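Here you get one chain, nothing else, as structure tokens; it is the form predicted alone.
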Amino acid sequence: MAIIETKKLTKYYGKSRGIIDVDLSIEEGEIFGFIGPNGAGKSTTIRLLLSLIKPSSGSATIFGLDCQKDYQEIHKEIGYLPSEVFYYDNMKVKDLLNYSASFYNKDCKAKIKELAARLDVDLNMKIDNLSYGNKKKVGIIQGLLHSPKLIILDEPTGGLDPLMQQTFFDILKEENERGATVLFSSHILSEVQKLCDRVAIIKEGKIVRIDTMASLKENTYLKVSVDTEEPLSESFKDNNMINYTVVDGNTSFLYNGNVNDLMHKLSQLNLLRINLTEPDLEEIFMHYYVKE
């Protein structure tokens, strides 16, 4: 069952582009990555899903319900963490979280206590005494305290140190095992690589690829680095190679072609060293943003 579905979802801000014809289908139980640099359209898509803004055209549904018409019902089962969190400074953390919990028809006290302990949040602190990172942790608790069916995260890890990021990822995986679907929007590609089952790449407001994480890595480019006695010339390069760089005797590139052809070509060289590896998601991602 598709938890999130969009069809030709489009948003213009006046004459400025937001997103254009975005088609997404996110299945129940997925951790779905949504990647692209700042300004690509990630936050616009999320705000449309949450009915914080209205689309110019197209449609979006969550749980089979219309995001614009049925947003009140949808919001009961969504946990949302925006990229920036803002609170009333004079409130204590526990008062803020209890107030948030009052919107849901369930007892959230145990969940608040558990998450606060794991994220090392002092519930008696005043909001205005918290660091940016601790405010982000309060936002995480606020988004998860009601055990939502769908968790939407927009650049969620800003301000968290590496150990706390790992704790946060562990919590997300547990929520997913419990049955929650996760939409994880980020420009930090290593995060997406660790967590997600499938990923959509968005470029200049348009989806350029949707694929499984495994397929995205397996069916794209091989990372090649060779050392030769004499620097290779540009004539060695062919159409299957991108990011072709020669520095002294080292030549590196990403290769997307028949590996046997590549090995035959390399066998003609006087090689000192060769290294063939799987590219990380950063390099795969940059391929889609290479200037035409």
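Please read all numbers here as calculations on a predicted model, not as lab measurements. Positions refer to the first chain, counted from 1. Heads up, when I say rigid core I mean the largest set of C-alphas that superpose within 1.5 Å between the two forms. What changes on going to the form predicted in complex with its partner chain:
- After superposing the rigid core, the C-alpha of N240 moves by 2 Å or more between these two forms.
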Second form
Amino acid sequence: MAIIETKKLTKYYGKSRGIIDVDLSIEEGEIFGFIGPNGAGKSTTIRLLLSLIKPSSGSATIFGLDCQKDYQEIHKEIGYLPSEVFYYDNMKVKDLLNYSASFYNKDCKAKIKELAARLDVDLNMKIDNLSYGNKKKVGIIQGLLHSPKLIILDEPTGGLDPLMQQTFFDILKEENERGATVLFSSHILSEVQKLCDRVAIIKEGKIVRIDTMASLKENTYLKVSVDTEEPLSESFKDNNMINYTVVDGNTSFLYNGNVNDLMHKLSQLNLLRINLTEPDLEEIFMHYYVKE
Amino acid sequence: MNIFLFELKSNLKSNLIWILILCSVAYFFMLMYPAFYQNSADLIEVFNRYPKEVLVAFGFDIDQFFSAIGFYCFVLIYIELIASTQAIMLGLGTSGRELRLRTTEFIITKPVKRTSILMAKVLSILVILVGTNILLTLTSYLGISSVTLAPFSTQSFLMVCLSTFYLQLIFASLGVLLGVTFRRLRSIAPVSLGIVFGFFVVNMLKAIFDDPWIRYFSPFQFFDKYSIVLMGSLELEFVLWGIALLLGMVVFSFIYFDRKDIHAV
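Got the form predicted alone; any chance of the form predicted in complex with its partner chain too?
Once more the chain from above appears, this time first in line as the rest of the complex follows.
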């Protein structure tokens, strides 16, 4: 069963675009990445799923329940971590977490302690005195303390140092192994690459591609870089090459055709050096990012 | 229940201070009554030199003024100014707490209906206001009893106190309405004080121009204290008008909050 399903989900803020006709289907147990540049509509989609805002048209369901009508039921099993966390003033970390836990009919004490220990959070500190990164860690605990079935993360890693980020990803993976589905929104591709099974790419309010991480990478994209005596002419370029750039004697491009054809073509050249690597997602997605 | 208790706890300290101020003002102003009473002949002389409008504007009624309960009605002008400030700050602070602290997402993503969130907040406001008025009424009763041996109508006194409670309810629900409808809220005090003093000026205009219509827009004027003392009851027309206003503001707040888009901060 799809945990999250949206159909033609559309949101306009007055006349300005939020998202248009977003169709998503996220299966149980997935870690689903949601990538796009700032302002593409990632947060708008997430805010619609959380019933923070109302859609202009279309529908969204979570656990098979309507996001607008049955949000109370849905929220019991959702953990949400926004990109910026804010809290009530004049509270200790543990008071805040206990207040948060009081909304769920569960004993969350053990989980709070465990997460606090792993993330190195002092529960007796006043929240006002915490640094940005430490507030973020409190946010992580707050989002996970009730062991939700669905974890929604909206650009969550800001403020975390690389080590903490790794711990955070480890925790997410464990939650996922426990059975939780994860929706992870980010504009940082390497994060998504580390974590996700499947990704949706959103651009200017529309989903441009949904694919598994494996097939995105395995699409036999090859990053080719060759050095030649004479700069290569444009005529060398064919339809299987993208991001074709020539700088003096160096030519680089991404290739997604038949490798044998490429080898045959390359063998005609007088090569000084050749470098064949697997491109990272950043390079594959760059052409989705660039405004047309 | 947890939101109710959370709000009650968050509001407790500041409102205990408000209650302390209100009760002190009520009690210690009443302690001045004997001095006024002893100099009544001189004071009547002084007051008669002012134009009538000026006296009315400041809530003086010479005939009533020299009874203890009449003096309390005069003191009430200041009490009501404080009480309405307390009430609107409480209303705005409670319904707008998440808006001011940017924690709206925190509370909305919890498994609780939006209307239940607001209901818990409104109930916590109500509890604090009821508590405030019980303590204020008791203190005022002690204050009046301690300075006069002359009998006074308990019913009239209670009705006067009820009008203060009414006023607080109206300002609190106005505060709730604003806290729900605002898109942004930095600090509570400037907004609250501005509104209270705005209405206070309207109240003074009413006294000067004597246009009956102004009364409907001036909560301070809904109930004329001296006529309550004389009649022993509140004017029905304004009781109903007040209820209509209260219901209107509260119901609108609930509907608006339930449908509101919560925007990123």
